[in-house]
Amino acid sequence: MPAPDLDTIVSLAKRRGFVFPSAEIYGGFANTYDYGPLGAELKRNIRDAWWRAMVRERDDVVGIDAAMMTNPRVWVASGHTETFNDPLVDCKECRQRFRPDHIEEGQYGEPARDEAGNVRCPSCGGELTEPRLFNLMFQTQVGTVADEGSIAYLPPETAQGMFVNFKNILETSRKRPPFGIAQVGKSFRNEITPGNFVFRTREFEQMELEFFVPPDDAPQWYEYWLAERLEWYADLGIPGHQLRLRAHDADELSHYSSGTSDVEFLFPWGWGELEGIANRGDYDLRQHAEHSGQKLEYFDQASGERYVPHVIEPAAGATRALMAFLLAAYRTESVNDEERTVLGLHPRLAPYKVAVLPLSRKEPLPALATEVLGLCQPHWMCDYDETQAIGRRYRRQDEIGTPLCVTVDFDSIDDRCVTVRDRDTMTQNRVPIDALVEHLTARLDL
């Protein structure tokens, strides 16, 4: 079937409790979203799957949780205070602000132009100002006195917390290059966001790794992480034709990067970035060493060599990944002349792994179903639903991506067996309650 359009996914996300417009009862807040019960679980599962692959299943990566508020000198050293800017234009008529590249790329529709060929405001057709640079960091105040010494910033990325803790991690974790520091956290960028649901928002969640390597080994580790990160998305269910690696052209590279590539997903509007993998060289550690006066280097006792490690950085967006997984998992199909909607999410990502469904609300079925639920809940996130016809409840669980449904019927009272239904194949198996946890464990393959 063709990929769903964006409106279809947005409608599903709100109707089923994945994503809501933030403060909707007050009219919302531009490009800001709240994650409902299913969305919160899905996002948590994405983070957990990333942490599992990047930290728990490796012996060369450790995790940290750095403070969001930090010494503003960190952002001076990183270059964000001076260079983290976007060129923006203002409409002289409606006063709205836009990024010129977004207008030219058609993210607001086909660009309107005047007779001289100059681009006009995509909202009202008015005249635009010349581009001006605006810093993208959110500024705030620390303390009770608002002066220059109280200025602080919300983090535009999570990476700097790992760089400034390099020395602490090196001394306390007993690691040596090659090794990595991983972190999941919120980032904030005061940029113009043209929409496309949660693809580009001012507040977002990042999953980042800073992998420190001997300088001569950086190229091979860069290639290694390109393959690893592409495979992670594929292993969690995104088809190969919807994924690609795109190397940045020379004019796209940051001045410190010798190579950067994006893992891209084929969104309804075209290819868009899910994750960037960059060979950052030794720029970050040298910058922080210079501005802090601290040596940020590694001494190899075996060889007697002292060096500043180079850094390979895979940086992924949890919210963009959520959107991609929803789009890739969505499908509709005809069953007995009726259409069913399925979210074929990988079991690790599915908000609910198991749904327990008593066939009737008439006792003693709810009591037995509650017993079955109690067996499952210590192992998986479960749903319990006893209203509507069983067919409709199956359809609801299909649409929210629940891999397995466990139905408790009247025969269950006598034979102590339940029916396990598969989301994708709709096949049903009769399983003894005493063997249910073992059966579900094998089926879910978590």
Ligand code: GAP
Given for the second form:
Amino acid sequence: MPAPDLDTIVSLAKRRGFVFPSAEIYGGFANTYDYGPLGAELKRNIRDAWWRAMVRERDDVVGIDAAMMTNPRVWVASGHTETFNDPLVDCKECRQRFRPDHIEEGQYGEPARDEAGNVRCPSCGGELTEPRLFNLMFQTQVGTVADEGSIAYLPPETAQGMFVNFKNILETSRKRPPFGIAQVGKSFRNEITPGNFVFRTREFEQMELEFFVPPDDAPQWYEYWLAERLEWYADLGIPGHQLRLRAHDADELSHYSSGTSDVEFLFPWGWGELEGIANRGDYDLRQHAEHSGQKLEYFDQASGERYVPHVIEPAAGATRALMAFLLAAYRTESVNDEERTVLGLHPRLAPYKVAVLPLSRKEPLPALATEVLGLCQPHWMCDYDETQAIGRRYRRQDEIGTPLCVTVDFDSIDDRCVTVRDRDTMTQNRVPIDALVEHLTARLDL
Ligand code: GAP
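The structure above corresponds to the form predicted alone; please give the structure of the form predicted together with ligand GAP next.
Let's see the whole complex now, leading with the same chain.
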């Protein structure tokens, strides 16, 4: 079945409480979104799945949670104050701003040109200024006195937290290369052209790993992480035809990178980056060593060798991944001449794992259903719903991706059994309440 268009997902996300336009009662805030009850769960599950694969189930990666606002010298050393710029042009007539490369790429349709061949404003046809560089970092002030020394930046990536803590981790965690430091957190970029829902926003979430390796081993670890990261998305349900790895051409590489590949997803408008995997060499540790005056290297006691490790960096966007998982999971199908919408999310990602549904609001069904809910809640995020006809409640759970529904009916009172209904196959099984947790555990296979 073809991927849904963007409007379909945006409208489902809003209607069911995944993602709302931010501060909607004030008319919103351009390209800014709030995550509702289901979106918050889905995003948390994505982060947890990442942390589980990258930190918990490995013995060569540790996690950190670094401060967002930190010493601004970090951003000087990383190169962000100097080079984290996009060129910008302004329209002299309508005052709108554009990235000239986006105009040339045709993001606003076929570029309009004057007789001399110069590009004109895509919005009003007016004359554009010469390009000027615009730094994407958000500046703020720390403390009560507004002077040079009080400037701080919101982080444009989480990665620098790992580099500045390299020495601390080496000294406290007993890890030695090859080992990694991972972090999940918010990042902020004053993007000139945000858009496509949560694909590109000014505030977003990243999940990044900096993996430190002996220099000679960097190429093989780069290959290793390409395969690992592609598999992570596939294991969580993104079908092969919507997923690919694309190696950057030489002219696309960042100044520090000797190799970068993107994991890409087939979005409704074409292929787009989900994650970049870069071989960053020793650039970051050398920069921070130089700027801080500290030694950032590893001394191998066995060989007596001292070296600056090289870094392989898989850098993923959690909010962008959320959008890809929603798009990949969405399907509609016809059942008995009725259409049903299903979010076939992997159970690990589904906001609710189980929904408990009493067939009727007449006691003692709600009382028994509450008892069943109490059995499930310690294990999984559950929904409870006693309104509307049962068929409509199933459809609602299908549409928000709940893998299993547990229905409590009048027979349940006598036989202490409930019906477990499967989202994907719609099959129903009768299960004793006493065996329910075990049954659901096996079915969910989290
Ligand atoms: N430390 C390297 C780094 O930050 P990046 O390619 O700029 O690399 C990594 O970012 C990932 O973060 C991207 O692949 C994307 O998923 C996500 N990302 C970057 N900018 C974003 C934005 N403005 N909105 C949403 N996600 C973004």
